[in-house]
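Only one chain comes next, encoded as structure tokens, the form predicted together with its partner chain.
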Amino acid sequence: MKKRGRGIGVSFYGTGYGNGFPDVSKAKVVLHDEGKVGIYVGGTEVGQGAKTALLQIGAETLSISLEQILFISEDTSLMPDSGTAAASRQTYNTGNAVKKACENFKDRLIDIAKEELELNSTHGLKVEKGEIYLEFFPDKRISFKELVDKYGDGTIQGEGEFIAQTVEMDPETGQGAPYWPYTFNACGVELEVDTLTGQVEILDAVFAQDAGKAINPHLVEGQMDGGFAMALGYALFEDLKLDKGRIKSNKFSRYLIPTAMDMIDVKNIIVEDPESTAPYGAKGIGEPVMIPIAPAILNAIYDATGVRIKELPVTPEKLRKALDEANGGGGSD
């Protein structure tokens, strides 16, 4: 017999290293030959996007094209450590780190520009497209490339440190701020179980997911995507096999994550609630997107079946045995 059902999960997640530890971004942004502005940040590229998203806020708080920035973040010899690509806290940590450099970099051209355009005030002043001028009467401006030309590659800088506000846990009490900020999701799942099989198949997702302000809807779904056929894995296929201590599925013919063809279209829905220290808004997302999906498999695992699966992953083999138990160890169903 094939039984569906439907389950949802829902999940927080709270960013950074956490209680207390001091969890620290720095970024430098350095005024390059043709007036090319070099972005320094130790924040990681592992493939969730971290550069362009990056490149975004600092594109965003310059008011520059993508194309004028060079972005440095693989050698520690050239770049301030911007602590790890984990805990998702790239987006919110390194994000906050590269906006406060920018927005210094910008504060130091604004101050050479009032020497340069012989200014009384920096008031009034704007860093735009390359340019500082003065709003309310554009004739005085001075270019990106006129004041690299002037004072060298490289003298002009700006630097930014974020560090995530958190308080350490008491001891006794777990009483503390271990986190921030914290980010939300829900995923609802309708499956259907082949209860003589014991396989579950997904039919249909619907996955939102809170990203604070998403800087790059793409990368986002993608993160969602991904993280969702990582949880279905987690939740149904994936076994290390341990036997004293030995991996015995240790490779991809006996480990076992999702192909194209395990995978659904899921229906994947960003909500936006910006968050006010954040940069524009945005939180991380990378690990949350995998949070709710396994639970949510659970929940409609029972829905469909009256079974409870209280152990992972759900192998068919495993699931097959409790619904037997369930009815009271007999036979096919």
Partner chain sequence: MKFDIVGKNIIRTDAYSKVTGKALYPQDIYMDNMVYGKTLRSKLPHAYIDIDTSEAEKIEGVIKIFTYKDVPNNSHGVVFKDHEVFCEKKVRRIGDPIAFVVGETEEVCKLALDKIKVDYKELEGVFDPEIAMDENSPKVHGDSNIVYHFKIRKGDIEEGFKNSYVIAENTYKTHMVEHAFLQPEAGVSLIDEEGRVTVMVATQYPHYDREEVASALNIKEEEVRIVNTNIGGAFGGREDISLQIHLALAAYTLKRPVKVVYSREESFIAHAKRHPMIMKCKTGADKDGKLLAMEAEIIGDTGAYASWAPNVLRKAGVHITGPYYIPNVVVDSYAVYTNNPFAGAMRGFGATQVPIAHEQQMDILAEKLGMDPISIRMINIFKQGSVTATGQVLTESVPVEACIKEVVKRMDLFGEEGHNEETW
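Given the form predicted together with its partner chain above, what does the protein look like in the form predicted alone?
Shown below: the chain alone.
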């Protein structure tokens, strides 16, 4: 017999290392030949789209196109440390560092332009599209290229540093503010359980993720799809089969992971509530996108069968055994 069930899972997740641990990101911005702007950060790209998000933050702050930016990362001989690609921290932490570095770089450009344009103040000077100009008298302007031609490649720079605010928890009371900011999400799943075989089939799903402000909505949706797929494997497929400390599923022919054929078209909903301390309101969502999926699946299985599963993954064998035990060993109804 096949039974349908629906379940919901919700979660919240803190950004960064947390619990008072030093969480620092640094960035550097440099004016290069042809007026190109180099953004240097030590943040590693591991497929989460960090480079794209940081590049967009830099372009927005400097009011230039992406094509005008040289993005240099991961070479510690060229740039300051931006911390690990972990704890869902790169967009928030390093994004803030990039924004600060770009703002300081703009201030440096404006100070130099004031002298070059023989102005008596920096008031009214604006940086946009690779030029610095006097907003109320646009004829007074100078380009990034003109500046680098005069001052030399790499001479004009700006640096930025961001230190996340966390509070160590009181070891006695467990109270504190270990993380900031937090991101929130919810997932709803509809599935079908074959009570004869123990097979679970996901039929439909909706996933809402708080992103603060989505710097790149396509990347956010990609993260959500990836998190759902990973959690689907965690919940239903990926069984190490540990036996006295030894892994029996030691090859992919035995250790099953979801493929594209196992995924469904999840309805993704990006919730935007900009975070005031974040770069343009953006929060990190790298790890949180996996958390509510398995609880939603387990709740849906319970809704369908009345059986509460407390061990993952929910393989057909485990579910059949649980159903038999719930029916007093008499098999499925």
